[in-house]
Amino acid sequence: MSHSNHTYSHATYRLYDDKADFAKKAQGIAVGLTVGSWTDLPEAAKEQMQKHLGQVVSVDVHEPADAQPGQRYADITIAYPDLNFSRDIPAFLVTVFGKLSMDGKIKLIDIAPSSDFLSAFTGPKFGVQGVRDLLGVHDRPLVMSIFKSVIGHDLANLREQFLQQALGGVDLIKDDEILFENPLTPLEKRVEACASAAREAEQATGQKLIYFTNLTGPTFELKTNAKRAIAAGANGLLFNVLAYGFDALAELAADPDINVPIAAHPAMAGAFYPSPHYGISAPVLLGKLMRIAGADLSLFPSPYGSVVMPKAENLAVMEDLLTPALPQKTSFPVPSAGIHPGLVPLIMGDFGPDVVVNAGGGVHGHPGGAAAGGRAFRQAVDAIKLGQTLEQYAEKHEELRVAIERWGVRTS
């Protein structure tokens, strides 16, 4: 494995401590997570170990004058020699935040892997542009719909639910992340049923559709199961990345035979990002790492719904999915939870054109049914594109009018 001798990857931490000498603490991290000990080493050993030694890049102390206990913190950036770890995400994460994650009130808030490290990852196969190309939709946000309920349904019920969503003109439909292999809707049968419903809907709407089948099973069977799903007609995969690990996603994304977009579900992310004091920040977890590992779409809690993530953090996730600073293709941000047509102006205003408007209840809860729910979303998107308010557009578009009556319009 060739590494240039002098490339470093960076990690930034927020460390809360009322009394710590932060500069000393930073030095302890740089040494402790690399060569282990430094001061006790003889000079000859130091010379040999120097290239493996972590470096303190910056220590930025925040000490409000009237600080209450627990408010004093520092943002510390450490550079880790690429020489120390192999080019895979588990090795990177264990290096920068393995043991350290258990060392008091410390949160990993940013990462900047070296270009050498990043070059090992193919990233998203399709990315924003590729997904748009598959659908032939280049001039508006995409609309995604989610199954309302999945467990205990037989194939006929599942197919009908799929068909109704698809008839509304949505671009993407995803399985529920809690749908696993089961006797009522086994993988091949489920995919065949939904793919045939997609074809039926396409004849009615003239619109292409990507169906993200939930990819499940034991880790070492994932590739086989992905290929089974694709052979049965799946043209997308949904993946619970955090339950399996980023490396599983990277392996799937790099496999030339798994030639469909992958949507990353944020299941379990709440175990990592919400605390100010512990864990891994949402932009690192659901933004940078998902994109580097190869997610074409990354779902995360919207700032508008029931599962709340602060808007600043939300937009930072989006930035990391879309920034040109990474060599990997860009990934679609999919702010999710609590989305209804009345939020579309806000979503498009906050997230710009490259966003997926993702709805469950906002489609299925429409008084006219799921097909009308999908149409209401499409009409809301069209209204904004035409420079009209939703209320103006709703005068001539019944599905949108009914949706606004049901959920209202949010402007902030």
Ligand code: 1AE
Contents of the next structure:
Amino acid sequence: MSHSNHTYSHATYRLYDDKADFAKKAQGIAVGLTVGSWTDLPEAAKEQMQKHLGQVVSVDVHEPADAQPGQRYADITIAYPDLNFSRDIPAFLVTVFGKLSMDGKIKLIDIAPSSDFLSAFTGPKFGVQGVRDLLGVHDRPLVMSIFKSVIGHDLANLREQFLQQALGGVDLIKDDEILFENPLTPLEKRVEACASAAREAEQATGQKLIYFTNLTGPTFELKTNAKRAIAAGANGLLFNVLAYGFDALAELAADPDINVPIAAHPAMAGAFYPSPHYGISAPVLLGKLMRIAGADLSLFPSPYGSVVMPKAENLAVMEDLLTPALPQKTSFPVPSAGIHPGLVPLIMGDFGPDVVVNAGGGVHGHPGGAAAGGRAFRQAVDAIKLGQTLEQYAEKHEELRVAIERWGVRTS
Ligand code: 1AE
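Now show me the form predicted in complex with the ligand; what you just gave was the form predicted alone.
Starting with the chain above, the whole complex follows.
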């Protein structure tokens, strides 16, 4: 949207209120989050402030005739002048949902930053295509394995865990997000041990592999730590974006020396998106903002596993990660938590080819061990690609057969 040569960024909110005058409320937001007051301003001041004034774009009231208490809501879209905020995500978020986030039953359900604002963000360095190019895999979903049971384990143990996961033929391995700097597996030593296991596995499988090392530490040390990890051989970084803030991710993604893909972990996302009344919607949080800030992969709870996000929200997150409507490269959707090989038909059916099948317990919990677990996932992906059911393919693929026996198959 553009008024008088000024560009605007949009934000859409869902407000629940049984009695409110939503049009008045919308006007209050447009003025309150921009110039502060309007009607009381002298005419000369109004002329001066006009370019900074927010505009109500739409007020869409949902009030069924038989509405029960708590059901009346409105979707309100406000246009904010880009003039009012600098080109960084904290400034944008504080403008559109700073104080407002605490003002009643209100949830930020969509954002449409202007092209001028978006042009300030490099976004994912690799994106879906770039990650595929790094691995040389272009014709199937990727498979990622998650380290499990890492706290309290030493380097030799960690290396062995890595090797077993890698031998199963997975494409990506990520640290557990709760593995921080510690005396048993300090950053550089951990990276060296895993990189050497990756080389060993690559000789056996002939397959390339990316290891997402957990990037941790105080905010102002993140860049240094990222570069230390890369110098030690890390070819990917895992990052707990919501604990640090989107700006930290944007700064890492924009640094030319941090030339490895970044996987965004959703830790703490549950504090933001699940309520219908408060917070920030999952597609905004784990879709648009992750991608704009520079996540090559964005993890989120799938609709099928142990920690569940409804399917409609999953698909909306995926849409925002993959839509060509944003100028940034696309990011891989990674529906996660409680994933096992028997869910692969659903994942590939719902998400299509550009998805990462990601599992921890579903790899390590395979009765034949982690290598067999990885193989079972790869076999499940191959089965669906070949148009076979998992049960058919399992007749000649032992690891998949055992996985199905252990977890079953879900087709809906
Ligand atoms: C939504 C994040 C999933 C995650 O990080 C994780 O560790 C999942 O583990 P499993 O697959 O549920 O064992």
